[in-house]
Structure formats: C-alpha cells, structure tokens
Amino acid sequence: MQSSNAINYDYTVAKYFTISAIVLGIVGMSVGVLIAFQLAFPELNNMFGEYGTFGRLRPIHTDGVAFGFTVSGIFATWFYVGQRVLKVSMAESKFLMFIGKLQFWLYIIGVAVAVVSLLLGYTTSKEYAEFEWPVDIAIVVVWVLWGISIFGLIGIRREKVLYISVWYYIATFLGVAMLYVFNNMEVPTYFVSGMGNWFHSVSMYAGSNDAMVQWWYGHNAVAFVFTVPIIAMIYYFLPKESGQPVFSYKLSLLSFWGLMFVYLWAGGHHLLYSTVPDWVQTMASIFSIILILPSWGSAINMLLTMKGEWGQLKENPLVKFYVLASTFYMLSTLEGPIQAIKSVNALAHFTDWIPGHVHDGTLGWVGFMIIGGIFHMAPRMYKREIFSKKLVEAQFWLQTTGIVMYFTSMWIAGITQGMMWRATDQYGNLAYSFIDTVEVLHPYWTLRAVGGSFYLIGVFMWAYNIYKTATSSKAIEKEPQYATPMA
C-alpha cells in the first residue's frame, strides 16, 4: 500500500469550507449572543426595526450555527479526512475536484439566499426546516453533490478497508438526505392555486401527522448533523493528535449500529403530552432511554483511547478540546434521555432547561470538535505551525467557562420556571403569574448571554489564530505525524 506521505493531498475544497465554517460560526453565534441579550433586555429588539427582532433573528442563529458553522465543519473535515483515510488525493480526479468546488459555491449561494429570506420574514415556521421550497431544492442539490464526492473518493481509494470515520460520514449523508426530503415535502401554493407568492409553500402533511414527521426530522437532524459526523471527526482527530489507537474498534462498530437503529425512533419525545397517539410518546421515551447505551459506548471509547496517556492533557491543548468534547457528549446524551422521561418532561417542557441541554451539546461537543479538528488540519493544510499555543489555551478556558455559565444558568432557570408554572395555592389556583417567572429568571438570562459572549470571543480568537497560521506563522518542513506543532 502506498504510504500517506507519498500522496500529494489536495486541500483546496477543505480550505474553502474551513473559511466558511469560521465565517458562519462568527455570524451565527454573534446573532445568538444578540438574541440572548434581547431576551434579558427586550428594548434591544428595537435596534434595527422589524429586521432586528428576536423572531426574525432566532432562525438565522439556529440555522446559521446548525447548517452554516456545523455543516461547513462537516464538509471541511470530510474533504481532509476522506482523502487521508482512503489514501487518495482529490487532485487525482478532475471530476471530483470540479464537483467539490461546485458544491462549495452552490452552498455559499444557498446560505446567502437563506439568510436574506429569513431576515425578510419568509419562513415555513417549521423548526430546523424554515426554508421555502426553492431553498430546499438548492440544499438537496448541494447534498447530492457531497454524496458524489463521498462515494467518488471511496470508488477510487487505495485503502481497501473503510475506517470507522468513513462509516459515520456515509451515515450522515444518507440520514440527512432521507430526513430532509421527507420532512420538507411541500406544495408550492402559487402553482396549485394561482394565488400568493411563487416561492410560498405549505407542508404536504397536516395536524398530528405533520408534527410526527417534523420531530422525526427535527430530533434526527440533531442525530445526523450534531452527533454522527462529529463522532466521525473524533475517531480520526483524537488518535491522530494523541498517537493512541482507538481503544476498541469493535465497540465503535457496536455503537454505530446502535445509534443507527435507536436514534430514529426517539423523535416523538418532543411531542409528549400532545395530540399524537400515546403509544408513539411511550415508544419515543423508551428508545430515548435506550439511546444512552450507544451514545455512552462512543464517548467511553473515546475517553479510553487516552488510557495511560492522560499526561497529554497538560501539554496539548487540542487533546483538551477532544477530551472535554467527549465529556460534554456524555453529559448531553444522559441529560436528553432524562428529559424524555414523561414525569421529568412534564416539568421540563417549554422551559429554559431545554436550550440548556441543547447548548451544552452544541457548544461543548460539536463546537469543540470542529474547532479542535480545524486546529489539527491547519498546519497540515497550510504547512505552517499553529500561530500561538497560548492563544489556543486561553480560548479553551474562556470557552469552557462560557459553556458552564450557559448551561448551569439554564438548568437553574428551567427547573425554577417549571416549578413556578406548576405551583398552586391552598385553593388550587396558580401561585404565580407568567410575569412573576420572567422577573425571577432575568438574572439567569443575563448570565446566559454573558456566557455566550465568552464563547463568541473564543471563536474570534480561533479565527485570528487560524488566519495567522495560514498567512504568517513559521513554516514546517515535514508534516507532523501526531501532535500538532504550536508556536
């Protein structure tokens, strides 16, 4: 087999998506910090007229981070990892290089149109699926192009064995494709009725059916965007950075098939105490509890990979990112199933505990892995050492502090909220009005916004460090085999 050093990997497309991950991370998270302060200080909603209100900005934050920052990170790492584990260069196929570049530019155009349309208020009002039908079609085209790149590289590979990360990237492609197409089945109203705007549409589903399809999609968008591809990343970057082999390849496969089967049945836990059939709710709760097993199987496998090498945490800040990401993954995948228990959900649903759960996963697990992955890639793509190790360390601790401030404030706020909503006096009347809960929660909302600001500052530090690495850091003559060189 030809050695990896003999292959001249072409990182052109990986660099493109690295830049988009950084830019969209800054945009999406800046909007997130703004709307967090808007919740604490409502007068901030008046800054930019109708275009600066929470309702306009919130889907831009959600989709900007989920489908901008995260998906860009997924694409960037695939076009880096895919070549290396398959032992083939993009430069060896003019067709695949063209497809990769076409995918990037269509993606950027799609992102721009999506942001403008949401800012103007054009939305289907479906969580994680707000885009009208023309944008949906563009997204499907971009996704198909990525699939061509995945299977195209696999088709011309030199390495015959598919490393576990490739399994997870394939599952990401297939899972999101299935979920997105079926949930976004919609009818363009103008072409059916002859009335209204040509880009307006309504869902093909209605009522409880629409709710079930939506949350089958919504929860599994988390599975196949925030979980499966991020596991693909850590199974590559942690062993490469630490020089340690994956603790158990069999456990990685067992966890893979467990996630594939169990995750798809858990979406109904978003619809507890609703009009969907009770058996759907119960089944979703049960599968949510079972989901702890494959999730923790992956996380424990990652942590045990460092067995006997924990000293690297002192010396290598990237290992810190990966290990803490795994820890946040364990925390989030225990917290979610607990919230899916019906008696707990009765307290937690619609409270701030839910965004607390979402963000300890997205900021700690997803964010840390994409940031850490791109830090690992940068010296190998640009052939320069990381500009500043001290800046990486400072970013890690600042962002960790921000995450802890975020989710602890939301845990306390959410449980307080739920208990105040349920509290009654001796006559059975509600003990608190809604505005009473708002007044009590104000300090926690402020703390959440400050914690988000810390994380956002860390993203700017990351962007600066990568920029300086690419442009002016010390050149390295030989690609590092394991630990990433840092000034």
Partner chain sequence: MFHWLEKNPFFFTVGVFLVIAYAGIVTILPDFMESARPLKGTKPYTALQIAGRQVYIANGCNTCHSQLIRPFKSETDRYGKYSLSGEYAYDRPFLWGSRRIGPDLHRVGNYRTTDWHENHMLNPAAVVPGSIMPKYGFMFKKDIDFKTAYAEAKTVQKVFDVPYDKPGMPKLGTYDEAKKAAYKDAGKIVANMKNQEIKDAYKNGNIREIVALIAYLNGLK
Given for the second form:
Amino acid sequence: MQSSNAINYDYTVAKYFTISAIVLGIVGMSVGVLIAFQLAFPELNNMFGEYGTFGRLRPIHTDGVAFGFTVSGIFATWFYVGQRVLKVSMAESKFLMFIGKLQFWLYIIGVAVAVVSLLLGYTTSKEYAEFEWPVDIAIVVVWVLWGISIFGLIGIRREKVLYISVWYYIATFLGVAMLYVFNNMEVPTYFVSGMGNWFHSVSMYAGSNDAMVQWWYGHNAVAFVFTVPIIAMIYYFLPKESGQPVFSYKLSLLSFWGLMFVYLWAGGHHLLYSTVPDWVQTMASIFSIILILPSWGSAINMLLTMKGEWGQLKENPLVKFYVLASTFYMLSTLEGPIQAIKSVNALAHFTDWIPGHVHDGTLGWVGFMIIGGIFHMAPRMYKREIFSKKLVEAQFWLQTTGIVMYFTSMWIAGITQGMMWRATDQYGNLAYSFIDTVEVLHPYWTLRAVGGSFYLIGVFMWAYNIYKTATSSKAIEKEPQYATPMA
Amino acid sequence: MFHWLEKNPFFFTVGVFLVIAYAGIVTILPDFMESARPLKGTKPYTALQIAGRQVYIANGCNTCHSQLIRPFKSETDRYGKYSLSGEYAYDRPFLWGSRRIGPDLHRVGNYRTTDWHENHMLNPAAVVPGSIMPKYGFMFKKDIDFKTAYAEAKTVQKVFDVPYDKPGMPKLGTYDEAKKAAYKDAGKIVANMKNQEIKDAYKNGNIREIVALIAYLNGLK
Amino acid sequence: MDMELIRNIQGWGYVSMIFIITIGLYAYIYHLYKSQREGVKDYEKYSNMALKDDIDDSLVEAKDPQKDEKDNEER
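What would you give as the form predicted together with its partner chain, now that the form predicted alone is on the page?
Okay, now the whole complex, with that chain kicking things off.
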C-alpha cells in the first residue's frame, strides 16, 4: 500500500492552528487569571498605567479565549477531522492548501492587530464584538477563506454522505458569519465627517435595538463558537478514541436540527426585565427551557456511546477528558435554562453567577474538548506518541479541581451578591450599601482566581506535553487506529 | 423525502441557514421602529459628552458598570427611576453592561457631583473605603480627542438624523463652533474642580479626559 | 404598512413557522426510523465514517463509485 504515489492526509495547516491554539490559549487565559486577581487585589490594576486596568484587559481575555484559543481549536480540528471523514487529502488540491495557509497568516495578523487595538482602547464596547471596523473586515475575510476550505474540501470528497461533524462545522461557518456581520454593522465616522480617527465607528443601531442585536449575537456566538463546533469535535474524537460507534446516529441528526432551530430564539434571555419588548423576553425564556432537549440529546448520545466501555475511563485519560467535557456540557445546558427563568434571572442577572455559568461551559466543555482533541491529533500529526501519560493524568486532575473551585465560588458569590442587593431591613429600606456587597465577595474572588490559575497551569502542562510530543517523543511506525499511544 | 438533505451540501447549507435566520427575523425586526423612538424630552449628547462617552468606552467602564435599572423596588430604591426604552434612543452603542461589579450608573448624574467624581476617579478607595475600582490618574493628564467626538456627532446627525441644531435640541454647528461650545461647557466643570493641573491645561485651551468624562456622567439622569 | 398589519403578519408567520417546523421535525424522525426499519437506508453505518477514516479504508458510501474503484486499484 505504501507506494510512492500513495496519498496521505496533509496536516500542515492543522499543525499551524494547533500552535496558535496553544499560544493564544496561554495568552487569553493568563490575562483571565490576571483580571481575576485584580478583582480580589485591586492594586494589580495599576501595574501598567492605563493599559493594565480591568476594563481594558477584560475584552482581551474574552476575545482571546473565544476568537484566539477556541477558534484556533476549531480550525485545527477542522483541518484534521475534515480531511479524514471526507476521505480526501489537502495534498490533493494545491488551491485548498494555499487558501488554508493564507487563512492562517491573515488570522495571525488579525489577532495581533486586534490585541494591540484593544490594549490602546479602540473598542466598540459591544461584548465579543469589540473590534473596530478594520479588524472586522479582516475577520470576515478569514472567515470567507475558511468557507472556501470547507466547501472546497467537500467538493472533492470521496465519501458521499457528510458525517455529522461536518454538519456542525458547516453550521458554525454559517452561524458565525450571519451573526458577526449583522452585529458589527457600523458607520466609520471619518468617512462621513472627514475628521477624527479613521478607525472610529458608530453603531448602526441605537439603544434597545442595539441591545437586541448585540445579545442575539452575544448569545449565539456562544452557540456557534462554544457549542456547535465543539459538538463537531466530540462526535469525532470520542468515537474514534474509544473505538465505539456513536450510540445512535439518528439521534445525532435529530439533535442537530433541534439545536439549530431552537438556539437562535434564546438570545433575549440576556435582556430579561430590560427595556426590550416583553414578548421577546418571554419567548426567549421559553425557548431557553426547550433548548435543554437538543443539548442533552447530543450529550446523552455521547455518554451512551461509552455504554459497556466505561473501563476505558481508567485506562485512557483522553476518554476522561471527553466524558467529563460532555458532563460539563450537560451541567451548563441545564444551568443556563434555569438562569433564563424570569424570576431566577431577576436574582442572577448582573451577578457572578453568570460568568460562573459561562466558565463551567468554557473551561469544562470547550477547553477540555480542544485540549483532548489536540492530544488525540498530535501523535497522528507528528508521528510520535504522547510524551507523558502521567503528565496528561496530572493535568486532568489539576484542571478539574480548578474548574470545580471556579464555578462553586462563583455560584456562591453570585447568589450572595444577588440576595444582598435586594435585602431589606424591617422597615423596608435597603439593608446593604453597594460596597458591602462587594467586600463580601473577596474570599470567593480569591478562590476563583486560584481555581483559574490551576487551569492555566494545566494549559502550560498541555503545551509542554505537546511540544515534547512534536519534537522528541518516541516515533511510531503505524498510525494508531483508536486509542492514542502514550509513554 | 429527506435523503437529498443529507447528501447535497448545497441544499443542506441553505436549509441550515433558513432555520437559523428565522428566529432573528421574527424577534428583532417587528419592533425595530418602535424601539428606536426617543422619549419626549430625551436629548442627544453634546459633543463634549460624546468625548466623555468615548473615554468611558475606551476604558471599558461598561465591563463593570451597568446602565440599566430594572423595575424592582430594590433597584429603584438604590438607583432611581427604572429605565425606559426611549431614554436610550441616542445611545450608539448601548452601554447596559452585563455585570455589576460596580453600581449602576444610568442616573448617576442625579446623586454624584463633579468634585465627588474628581476625588473618586483619582483614588476610589479614598472616597469609598473598600472600593476595588482602579485608579484613573492618567485621565487627568491626557487630552480628549475632540475631532473624533465631533466626527461621531456629525455622523449620527447626517446618517441617522439625530436632531442636532433643531429647536430645543443641543447645538452642533461647524467644527469650530462645536469646539468653542465644548470649551465653554468644559469651563463649568473645571470651575468645580480643585486639581491645579487641569485648570492650567484648560487655560492653555486643553480639555483633559477627566473633564469630558465628568460632563458625560453628570448628564446621566 | 401600519403597525396592526405588521403585528398580524408577525403573529401568523410565527405560528405557521412553528407548525411547519414541528411537523417537519416529526416527519424527519419518522423518516429516519422507517428507512432504517425497512432497510431503505442504514443510518447507523454512517458512524463508521469516524472509525474507519484512514485514507486507505474502504468508503462507507462512495460519492462517485466508478472513479473510486479505479482510485483503489491504482493504489
């Protein structure tokens, strides 16, 4: 079979994005840990003058992990999984190879410009859409290039039917494209008035409308960056790593359509009791509850895939990553709808319970899938076994501890503060001044920052392990079929 | 009848797009016009206030401070009257925020004064013991970018018909007129401040960031 | 168009879309299980696309059967 003209999968672009996922993960999460400590120890705000305050750094953390770490992970896994399930190699098309590399370098330039511009305070202020219009255009170009890669590869595929992961990647492409373009509609002020900063712009929408569009985007960016592509990953990596076919392929198809239809309605739950129309709020609340069904459809499908094979949890740390990831997915897709119930939201909104919820999804589900996915890919891309199994195990337990510390402290902090804001004395006057409700959070914020640090240390362990795997681990002759080989 | 969907990437893609696009159309479009209407008496920001708002945005104040008072007694007691949609008609972008690490600011102009802000921005913990807000001393040293602020006002006037220069509404006029007016507005704020450096800068024709920011915060009512 | 009309269109559009989508989804479920039961199509075999994904593995369902056979012979 190994004749000279045999085709092999070409992982060049996947390797590029693996590196950027690791680097940007470290950058984004380091900033996250720093700003977490800033809340507990405010003097840390004044280290770098105006460039080191919480307000400046927070977008770098959120965008860094969402569009740096996660999107790199999505691209890396696509350029790996895409070829394999379509049974076609990037090496078969010079054009697609060129587009893939172009996409990577434009992406890196875009990230660099974005980080610098945010540090300098050039921001539109809309969450996860902070970039000014020149960066927005770069992002759109990168995204279109990715679209060309997806549909180009599909065009030359050998396998007739698209595997479920490919469905989810296509949906990611479409969803993010639609949301990003509409939320970032802005008018560059220089071109209208002829003066001032050329990169400054003003939003196309005002007030309540801006809020509606923003949270339609904000909520669904979570859908199409933190959920949909991660499901694409787990539908490939868990079956492949464990050697078990998906429990029910039909269920995976159903959950897909369910998720696609229901998710987009739920954005308004970020605006409960705000000034957007009541019916939008109620509808968002209801759809958020319905959203449990398709979410759990995928998660349960994954857990049942391991039916009768739970012994693998003991032997294979990667299976542990995937199984815990789907468990955290179930947790956060139950927690989210609970927070979207109007009376619960009245308490939870504006408190730490919300970032707590986001982080048990992102750290537990998104982070673990990308970390686990790259662990699976590395030996096959670099033709070497994983450098150290012990290190993988240690990383798993350290990060899991970190996540648990993180979300438990944030739950307590959020509910405490929410209760204190509304507490009254016997005469009906407010019982606490605002600063009381801040000071009480200090221990929880400290715990949270420590939990986050654990996770960050885990990411460093991951980076080291992958680096060693790529450079100096024991070479493997034949590609492993299922379980990833580890030293 | 569904086989085409699973095999043909084109139909599949169109199908997914229709399914995900529908929700946005139904929820956002219908009330778009109504939500854009200003409340009677709501006025657009002056150019100086826009400069202050740009400082507010550039430093991510909205990451910790909301500008949305929800209709609960605990909130109206603490922050004042609950927010109405029409009050935000000239807010581009909206600044509701998503996390109250600090208190809501939608009506901060009703209960804080220029000198309170001056002391507080320089060293928050000195005014509110236990405060975790960063110090913003650099705002006392940096000048505003008035050209960009004016450009923003001019743009919303031209593109979105924001009623500057209409009867009973703030005047904008040409750049030179606006600059003169902003300088005059800033003078009223500076008069209530103690910092000598700010006063000296003002005499030399410079408006510091803190002055514009306070003009913006005082206008939030 | 006055507000009333917009509201009406919106209401009917919303209800009918929910209706259509719900029927569509149930029809799809029925279709999936019926095809499987009657042997028209074995959906579960598609799981193998992830498991047998080496470039030399046999295809689950070839896009272009003839070209592919030639392809395999060459290799």
